[in-house]
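A lone chain, given as structure tokens: the form predicted alone.
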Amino acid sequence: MVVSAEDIRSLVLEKLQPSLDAKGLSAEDVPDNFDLLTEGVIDSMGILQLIVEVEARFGITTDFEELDPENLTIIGPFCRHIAKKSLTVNR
């Protein structure tokens, strides 16, 4: 299954909507460089749960070894990395 970064972003923001609501943000307000961890939307355990959720939803397994750890919690790089990996997994 090829997954787009936008598909992943939609799922992530849907899952995090209660936390975004608490901060007065809508999905449309979240910029590409939004850091979910430093903005207090998610914690480190939440990141792991989110990864598991994304992998289960789209039927893919991703390796984050190639992703700069600082970008793991930033919405844009996180979503693009998973989308890119879904292309290589499905070839």
The other form holds:
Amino acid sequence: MVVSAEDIRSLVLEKLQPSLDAKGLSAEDVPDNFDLLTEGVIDSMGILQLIVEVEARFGITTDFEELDPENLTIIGPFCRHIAKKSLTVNR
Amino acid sequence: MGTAARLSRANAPRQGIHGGFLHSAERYAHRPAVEVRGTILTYDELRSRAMSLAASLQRATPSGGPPLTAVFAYRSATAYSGVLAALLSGHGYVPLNRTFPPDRTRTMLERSGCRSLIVDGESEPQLEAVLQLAKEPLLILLPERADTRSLRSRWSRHTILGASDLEPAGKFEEKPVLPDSIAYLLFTSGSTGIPKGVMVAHRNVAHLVSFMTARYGISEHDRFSQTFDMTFDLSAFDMFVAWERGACVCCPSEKTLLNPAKFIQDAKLTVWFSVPSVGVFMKRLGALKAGRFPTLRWSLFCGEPLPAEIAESWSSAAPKSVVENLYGPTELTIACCLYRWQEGKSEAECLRGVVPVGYPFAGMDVLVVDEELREVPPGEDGELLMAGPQVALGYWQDPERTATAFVVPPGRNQTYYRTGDRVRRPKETAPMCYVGRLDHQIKIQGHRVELGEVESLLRQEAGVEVAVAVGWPITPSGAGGIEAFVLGNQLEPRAILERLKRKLPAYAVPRRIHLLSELPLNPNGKIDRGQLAKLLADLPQF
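Could I see the form predicted together with its partner chain next, after the form predicted alone?
Next comes the full complex, and the chain you just saw is listed first.
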């Protein structure tokens, strides 16, 4: 299945809504370079759970080998990486 | 040569755990000792920095305190020079961590009674909060700060020295170190809500270092990972085993640790040491591909149960390395048992898919006992007690807890540490296997968390009488985090969580608080944690 980065972003924000609410942030407020880890929205185990949920929803599996670990928890690059991989790996 | 000439190899103090570093600094002055944040420090450079700090500590530390110096620094050059400086000055080091809440750091500093601390640039913003209630005047070394005028006026009762105020390295005077002196004081989670300080002596670490350097044939060509924060005692393995033989410690950033595959390759690591959770992450992210890490000679895991599938995947990703599972609580100095993974043989020795903790280090003695501290027969489960040269000195200023945990069992004549871990006493030559905990301590990515501590703070912050914390989700090596339940409905979970974040390190803060009107009880009238776990299994994960 091919998935767009926007679809992934929507799902991620939907999943994280309670944590975002707690910070007083709405989905539109979240910029592309928002770091889910350093902003305290998610912990490292949360990232794995998030990946599991995104993959389950879209029926894809993603290899993160090429994604710079510094970008793994930044919402824009994270979503685009999964979208890009859905094009090449899962077709 | 300057300072180097003053410490010839013959008179370098070999008894302290920094003796190995000084010895290597003589032999390998221009080889790298530490790589951190893109900076490479040679042995000579690191020694100079450490001696300059140590000389400043010797000159200006207020008298009357314990022989301890705090190092408030995180994955920085100052963290390493600070640790060495504390030791060179004749003190033990007390690691503090800016990723912990300042309240917790302040408690640790107060409890330690340190009169001197070394602080790196990025930890400095927290000083205000940490020093708030400091009772005694302190010496604060800020080697990364040029201008200290504003700080001096703000904290006039403390002595503040910046980069230009430090003593030259040549002023350092060697201090003899007794084998029983504290090398480091490390705070771990305590069930009553107050962190307890484990006193580890130089001779404890020296035993581990000599055993490990020989076993792993460490040389000046080795390159060690430093995945552990200094507040985690396993970090001491990386530093002191590497420095003993002139090897380099390579310290990645916190975020790189989420997927350190590229770091392992780029830094050309030869010795890997982490909690198994890092391996679990990497496998999930697709980073453990066959042959990926050809430079690794040793792959070591410790801190939580090692799932067999991770040992297997790591072996294939690092085909030239030997995978070993290490075991040991802080009170037994880093690690005291080990098991070598051997494909084709080890699978059958695993218990419920978890790699055995194996065999004690040479010189360490194992005893598996029942509740009366009597040895159980082979094949039976019991609490693991260990004795030997790595048994720590006890808990800082806490004779009561020390007496409870460090015991002489009936019919024995040496002190054993009660690990609180349940193991299966092996039959004949079989390896020892980990079964579980006796109490409510859990491991979150290798960090010890007493659920009792979380519950006590929850009760306090929520103003309720009953609060329960459970490890959730269950992972092959422990728990992914904590979820909490409190009795009541007029509460504001988010506000409680915000307050907890100010008291607990991030890994120990519950991810959610669930309000219940009643708690499930088991037939004995105790809270049924199994039922609570079932509740969680039915809830969405976020």
